[in-house]
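What follows is one chain in structure tokens, specifically the form predicted alone.
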Amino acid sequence: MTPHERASLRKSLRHARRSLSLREQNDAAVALHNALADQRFFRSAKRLAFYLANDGEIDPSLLFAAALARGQECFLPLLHPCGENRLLFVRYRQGDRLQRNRWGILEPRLQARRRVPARTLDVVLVPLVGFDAQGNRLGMGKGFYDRTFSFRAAARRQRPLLVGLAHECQRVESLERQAWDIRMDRIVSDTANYQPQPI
């Protein structure tokens, strides 16, 4: 797939998710919660990382609320302040103030005492633009998640568990994997749960 074809696919899939009605988005969020909230890997995780839905992404806020209510440690991504196209993860507590980053996405303020290394998280819920059933993910094109979790490929680590979240309309038959792409351990949509075989 050429860079132009990849960009065209990204544009098409972003349009598809943004075209979902408010009711369809709400129904998808409920279905996502029902699919994951009682999964053992989710309930037993001590440290969970979430994202705040943007640009038509499937919304994990019901899962976020459930984890907070259970007393699990919940984290949100923050753009690295030094412009390294990486993410930092900061613990979120109910009522914490959020601020908008350079793309207008809400994120927590950087507080050193609440920041944890990405490799110490148990489960990370990852937004995506497109995916295939083999666990390949198409992101927004900046490589934030791929760079942040590149240690997974280098050391063949299985922690944290990377779970891609999407609307089913974002699934494609096959995505060409780039050398820097970090494969998802699972992908969960509003209608299906994909568990790719390990490579």
Ligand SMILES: Nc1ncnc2c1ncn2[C@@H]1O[C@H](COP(=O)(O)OP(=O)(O)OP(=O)(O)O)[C@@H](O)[C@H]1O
Contents of the next structure:
Amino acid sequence: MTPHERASLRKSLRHARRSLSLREQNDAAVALHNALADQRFFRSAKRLAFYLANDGEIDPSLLFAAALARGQECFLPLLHPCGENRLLFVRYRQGDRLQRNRWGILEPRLQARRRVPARTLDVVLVPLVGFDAQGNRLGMGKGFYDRTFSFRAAARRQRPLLVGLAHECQRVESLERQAWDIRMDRIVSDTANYQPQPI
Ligand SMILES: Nc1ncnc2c1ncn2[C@@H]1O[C@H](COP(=O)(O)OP(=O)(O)OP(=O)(O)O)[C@@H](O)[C@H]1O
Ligand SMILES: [Mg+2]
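Target state, the form predicted together with this ligand; input state, the form predicted alone:
Up next: the whole complex, starting with the chain shown before.
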């Protein structure tokens, strides 16, 4: 796949998810919650990372609320302030103030004492633009998640568990994986659950 084809695939998949109605988005968020809230890996995680839905992404906020209510430690990603194109993870507590980053996406404030290393998270819910049933992921094109979790490829670690979340309309038959792309351990959509075989 050429860079141009990749860019045009991103554009059409982003358009598809943004075209979902409010009703479809709400139904998808409920379906996602029902698919995940009682799964053992989700319930038993001590440290869970979420994201705040943007650009038509499937909304994990019901799961976020459930995890907070259960007393699980919840984290949100934050763009690395030094322009390293990596993510930092900061603890979020109910009622914390959020602020917009340079892309207009809400983030927690960077407080050193609330920050944890990415490798100490148990489960990370990962937004995506496109995916295939083999766990390959197409993101927004900056490589943030790939860089942040590159240690998963190097050390063959199983932690944190990377769970891609998507609308089913974001699935494609097959995505060509580039050398730096990190595969998802699972992908959950509003209608299906994909658990690719580990390589
Ligand atoms: N571990 C890494 N080290 C150095 N560069 C990287 C790494 N991971 C990704 N990149 C670079 O980041 C750029 C974007 O990567 P890619 O197209 O895979 O983004 P993406 O997965 O769609 O985005 P994102 O993860 O932010 O949602 C690529 O040019 C790639 O070379
Ligand atoms: Mg990638």
